[in-house]
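In structure tokens, one chain follows: the form predicted alone.
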Amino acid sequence: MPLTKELINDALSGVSHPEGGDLVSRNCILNIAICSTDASVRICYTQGNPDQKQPDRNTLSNMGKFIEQLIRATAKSEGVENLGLIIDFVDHAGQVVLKLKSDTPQNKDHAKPTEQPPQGTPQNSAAAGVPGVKHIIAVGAGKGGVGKSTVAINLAIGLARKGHAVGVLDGDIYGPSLPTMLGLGALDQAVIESTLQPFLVHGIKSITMGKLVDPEKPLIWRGPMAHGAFHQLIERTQWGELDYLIVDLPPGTGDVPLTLAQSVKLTGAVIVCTPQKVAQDDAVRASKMFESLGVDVLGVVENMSYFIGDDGKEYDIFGKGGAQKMAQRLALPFLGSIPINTALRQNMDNGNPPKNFDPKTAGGNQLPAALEQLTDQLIAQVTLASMNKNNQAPTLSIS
């Protein structure tokens, strides 16, 4: 039999709560996720009572070891010998107090705290926002070629179609994509009183290094130069009032993502990944980078998820569902999947992304439906993240 959430939940009912009762009866189990031979559990000891004192790290660590033993015993009884396990202890606001992670029971120790960022590393919570901008969302990926810029721009268009004021910052200093994907080729960059004026096309504002340099000249810059250029794009652009600013990051975990996370207050980050294993490995690293910098990962997007042939059959070219399984393993929200679509490529190459939302110009309804779902899921995750940061709980009114 497969390991199930119900079996893990039953096992956790055997863990006593410091204030009496057990973790399950006191609603301390916030989330249980299972994917094949991996599982994750999120626990809040102060659930329902924010005034209750949080156990210290040593106490939580000891509890975590006991919880691990119970879950492993349950998994073993179901034939799962090598269980990958993550246990997150969070406070009432949803912030992780202690993360315990172990890959297999053959590890030298039981679950142990994950490595913390070096002391002195600036955390995103201490960064400042951008005047007039409500939510800043980074779109990143562990590797290039996964369609990160495509996802960033279509998210921006999707948000604008729902009535939001949206801007896009092309943070890919070395390989800017916005000039092509937004059709900015014939437009000139305007500067008023040393302030960059964003382009307004397709209902969104945008700024890109691609309109400030020769489009055919490579930018052969060291890290500090890229760092400085990115700062200029952030600080010298007159965005005005925006509901969302989408930042398209370069791939990897280098200078620009680090600069953004340390200098600009982010609502969260979106990780883009294709289904195959090599892309997942790099996406995990990107997720861990944001986590170590105190940036919420709002969710994972699976791009190039599948292809629909002329015969109507669905072809999983890269192995559909890999990114979704990765998200489940890391206990991250899965925002949705985007199919491989000829119309999508044509519309982006022609600089007309709104056509991706019209079935007549998007090769059918699958792509528009996928992009609408992606946008709705992102808005939902932003709302949850904002409530957590404001220490608010959702309420239900019945009339």
Ligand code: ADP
Given for the second form:
Amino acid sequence: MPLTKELINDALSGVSHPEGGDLVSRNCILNIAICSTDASVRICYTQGNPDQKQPDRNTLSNMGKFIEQLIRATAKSEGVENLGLIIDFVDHAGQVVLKLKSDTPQNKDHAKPTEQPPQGTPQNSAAAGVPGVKHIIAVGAGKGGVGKSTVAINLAIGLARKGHAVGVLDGDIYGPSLPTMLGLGALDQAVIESTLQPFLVHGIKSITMGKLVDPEKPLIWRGPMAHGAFHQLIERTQWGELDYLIVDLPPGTGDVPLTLAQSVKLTGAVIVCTPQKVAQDDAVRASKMFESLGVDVLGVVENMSYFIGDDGKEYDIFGKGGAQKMAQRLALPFLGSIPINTALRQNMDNGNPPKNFDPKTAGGNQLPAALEQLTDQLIAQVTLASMNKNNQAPTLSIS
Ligand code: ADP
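Can you give me the structure for the form predicted together with the ligand, which would complement the form predicted alone we have just seen?
What follows is the whole complex; the chain from before opens it.
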């Protein structure tokens, strides 16, 4: 029998918690990931009790060694001799307090504590994925209002229309637009045994902060708080098996989008931009942010590219092609452009994005064709990015 998450979970239920009970019964195990002979475990001792004091580094290190022994014994009994193991102890905000790592088969010593890089250091490749999810794609923008959420949702619908299992995570915690754009208004967030159940509408799964907070109250987040909330959304959601999880990031390149982009292992990022020079400048900054995190930019989307009037003429309002030129300048793939389209705005306001794919409800064939092309380009870029990654030295990937 192969080593499984369940077996590791069973082993961890044998580790007592300083406040009583064990790590599993106190929901301290946030994540377990396994890929052949590699495993990673994410543990939060203060889970559900932020007032509880974190054990000091020494105590955590000793606990880590004990946990490591248990996991290794379990692995050995399943025939896995040289387990690559990462144990992350995190605080209630999701920040790593101590990382124990013995990740090469040659290194048969106990997992050793590694120094944490200072905040802001690129570490996306070291971030954990989401079990069962093949590709996580962040959609970001240098500026708000350029159509980032619109693109994220339409890409998700486009992928689902091609038969993929798709989820969307509304990480735009300042102004979640998913409830409106997917028409989640009357639906309540279902929680089963402290796991969030994603909404299933229009053939895609979705989860949003907008359904967990009071829509009338402004959301004020600082980096660590946002990081914690984002992690809860990702890790506490029962996504099931997904081909693609599209994450709609908050706009900009500030603290919050940066921490969020860092905190989950991404296949890559899509940057949404309007053609104007000011939007391009911000998109360049967004692309640099992803680059500094070691995240592949899968491509640039030019939104609100041009407008087609009732007279059938094309009106170049913002300077069509500006984002495409910017992509070329930065040697980034260009995924395509979306025109300004009244039907698109209405369909999004009415929470019915699949209508954007039907010429009868999309103001003609132009928008559906543009969205189909975007989706195809994205799939092609994901395939390329995965091939490039597979050619590199093997790293821990999440099953
Ligand atoms: P962001 O996520 O960048 O803040 P949104 O996706 O929320 O932007 O879009 C802002 C508004 O612009 C929404 O009302 C949306 O329906 C509208 N919009 C976005 N793209 C287009 C477009 N190509 N044509 C018409 N309206 C659009």
